[in-house]
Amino acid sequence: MGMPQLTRNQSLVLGALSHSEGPMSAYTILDKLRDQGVRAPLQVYRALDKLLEYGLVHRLESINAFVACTCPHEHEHDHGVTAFTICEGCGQVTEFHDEAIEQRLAVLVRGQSFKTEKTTIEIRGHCKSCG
C-alpha cells in the first residue's frame, strides 16, 4: 500500500503542521489555514482524524496538539512504539523509534494478556539550548 490520496484539506493539514517550527493545536491549525478558505474547526479535525489513521501525524496527548510524522514512509506504518522528547522551554518536539523498548514493552504488555492498539511515550524536559 502506497501513499494515501489526500483531500485538500488532509494535504493542507498536512502542509501546515510539516512546515511548522512545533507542535500546533487544532486551532492553530485554523489560523494558519484561513486564507487557504478553511473556516471551521471541523474540518481542520475531520482532516486530523485521517492523517492520525494513516500515520502521517501523530497527538501529542500530554499537551493536546499535533506533529508531522518523520519518520520515511517507505513501508507499511507500524512503528509499535513512538516516542517523542518535548522541550518545556522552547517547546521543540523530537521522534524516535527504540527496537530495544519497543521490544521489552511487547514482553510486558504480552505477560498482561494484553492487546496494544497504540503506544506513545512523551518524555517532558528541556533541550541542550533551553538547559
The other form holds:
There are 2 protein chains.
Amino acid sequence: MGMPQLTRNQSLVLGALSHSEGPMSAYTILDKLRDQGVRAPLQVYRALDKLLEYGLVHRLESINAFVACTCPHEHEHDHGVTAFTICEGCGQVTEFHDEAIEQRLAVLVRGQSFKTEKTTIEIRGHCKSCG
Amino acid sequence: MGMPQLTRNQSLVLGALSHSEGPMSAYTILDKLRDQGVRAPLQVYRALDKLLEYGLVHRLESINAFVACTCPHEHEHDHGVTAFTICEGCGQVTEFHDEAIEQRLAVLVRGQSFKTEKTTIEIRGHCKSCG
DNA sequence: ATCAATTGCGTTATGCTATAACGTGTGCGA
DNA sequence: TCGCACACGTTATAGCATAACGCAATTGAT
Ligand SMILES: [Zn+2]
Ligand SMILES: [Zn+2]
Ligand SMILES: [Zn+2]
Ligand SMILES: [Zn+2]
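For the form predicted in complex with another copy of the chain instead of the form predicted alone, what are the coordinates?
The complete assembly is shown below, putting the previous chain first.
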C-alpha cells in the first residue's frame, strides 16, 4: 500500500506524462514509448493502474486521458478530493483542491447515507489564454 | 434551442432510460430497443445527443453510461451544476444539486480566469443498502 | 536451499465505446 | 420549385480497455 520503486514501464509512463504539456490517452502514451520498447496497450494500462494507485497520476474521466499529479507534496498521503479544470482550446489541465467543497460534499453524501470511495470533479471550459 | 417534440428514436431511448432501474450504456440501450426497430449504435447516440442537449438525460462520465434526468422541474431551464452519487454495488444513481458547491466552484475557476462550460461531479461509492 | 506466493512482463486476441462518411427522405420557407 | 435543415438508416472505422495465457524475477517463509 506504500510506494515502492517504480518499475521500468511505470517510470517510462510517468516520464511521458510528466514531460507532456497536457493530458494523454493511454494509446498516445503508447505511441510515445514505442521507441523505448513498449509495444502493447496492456503495458501502458498496467503501469497507469499502479501510478494511479500511488497517486502519481490522475485519470480525467470526461476525456479518457491521464495527467501526472502536480501536487507539491511528496505523495506520501492520500490527497483527498481532487478537482480539475480542462481547457477545450489548448488542453491545459489545472489540478486543485478545496477543503470547503470537500466538506460540503461530505455533508451531502452523509445525508444519503452514502459511503464515498472516489470523487470526480472536472470542469470543462476555456482557460484564460483561450478566452 | 428550445425543446421540440421528440422524434421516434428519441422517445424510445428516453423511454428505455426512464424505465430502467439504473444507468445504461448506449449499447445496452441499443439491445433493449432492437425489437422496436433500432439497429445501429448511431441511432442511439444521435438520440442521446439531443436528449442531453434538451437536459432530459445526463451522461455519467466515470462509467460511460446515461441516466434519465430525475429533476422535479419541467426542464424549461438549464439546471446548473448537477452532481451524482453512483453505487458500485447496485448501480443506483442519485442526482443532486447544491448551490453552495456551485458558488464555491465559480469562485475557484474565476480565480484562474477560467470560463466554465460544463461541470462534472460524480461520487462513486456504496449506497445505504449496499453498505 | 527450497518451495510457494506474489508481482511484473510480454503477447495475442477480444470486447466495449464512439464517430466518420455516405446517401435517403421529409418538411418548410423563400 | 428550389434550397435548406434535419432526422434517419447503413456500413465501416476509430478509439478505449480488458481477458487470458505463459514466462521470469522477487520475496519470504519453512
Ligand atoms: Zn494530484
Ligand atoms: Zn486554453
Ligand atoms: Zn437533471
Ligand atoms: Zn447500492
